[in-house]
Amino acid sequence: MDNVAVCVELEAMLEAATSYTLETMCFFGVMGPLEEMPAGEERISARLTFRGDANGVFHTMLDLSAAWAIAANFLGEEVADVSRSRMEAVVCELANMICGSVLSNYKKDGHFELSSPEITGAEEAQPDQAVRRVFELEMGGIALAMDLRPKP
């Protein structure tokens, strides 16, 4: 498979993956996409590296307002209730359950090891030669990318 193939292949699986996951981990709707993240909102990212049948990162960034209810519906509490470490905590694991979820999909019987999420500067610059994909959610959007080197 070339590499345009590969892309398109990845980003119907991103857009997949991102869609079930907010839906029936975080009780939370994907609108659809868009070209850019919505201006004028503070951002939270996450990043991960993974290795094994593909080696890479993957990175998300969300704006606040949406990681703020996303953790509240993960976590079954009320925004208000939930402190900026949970909600940290909640989008690294959205980011761990999105990668995997792709991978999973992109190599059905692949082994892969993914590092611990860690939450990274909002404007970390993203990979250069990444699959990008941004939605617009319920409250907010969000930006996920992908770079994937397949094992030699």
Given for the second form:
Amino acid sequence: MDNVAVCVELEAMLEAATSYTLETMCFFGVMGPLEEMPAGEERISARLTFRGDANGVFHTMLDLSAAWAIAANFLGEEVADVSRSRMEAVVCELANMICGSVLSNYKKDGHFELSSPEITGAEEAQPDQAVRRVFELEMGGIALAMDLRPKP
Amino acid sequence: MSLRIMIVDDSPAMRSFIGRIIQLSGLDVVSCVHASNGMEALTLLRKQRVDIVLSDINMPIMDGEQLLRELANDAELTSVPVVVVSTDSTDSRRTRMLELGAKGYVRKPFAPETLRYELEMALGETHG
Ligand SMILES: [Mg+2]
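Previous: the form predicted alone; requested now: the form predicted together with its partner chain:
After this comes the whole thing, all chains and molecules, with the earlier chain placed first.
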């Protein structure tokens, strides 16, 4: 498969994994694709690396208001009752699930090991070579970037 | 049937999510024990019986694969059904976990009804 085909396929997988994860696990709606993250909001980012049948980096960035609301929904609590560290744990879990879903779809019979997701600087640059998607959520936005290099 | 369940996952957020989904699914859960890795799960299981274990795979100290091996080798615990709940949904992983004795496999993310279905199937197999 050529590079362009892989990118198109990855873009579609990122969209499917993001919608399904947010809707089934966080009860949070994905409204549709955007070109760029909406300006002006404070953000939070998480990243993880993976290796196996493909090596790479997965990065996600969320508007902070969306991150709090998603964490509250996931935990079944009010936003006011969720601590910063628990909100961050949910963002990490979200990154883990979206990345895991994409990889399992990318190679159904593959083998992958994912690192534990980490919260990174709010505006950390997304990986250079990555396939990117941005989505508008029922509140705020989410950006995803996946730099996936098939095993040579 | 009143159920005693154990949830094994290194993420406290994921443990509470799974616990809440099971409660909301209408199953009659009388107790829900949490463990953050396979080793902790084994220690707890040797002290208190549960009807079913839901276990993650990727965990520090002892992962879900080793937990299944340890349970299979323990005469007292070998009959406790385990449903794996993991972000890894590759066929190779699923096959390996089922070969090691898992009674079901749920990939994260999951719909609540999928979790309930897998639990009921695993319990049905064990409790007849
Ligand atoms: Mg884990």
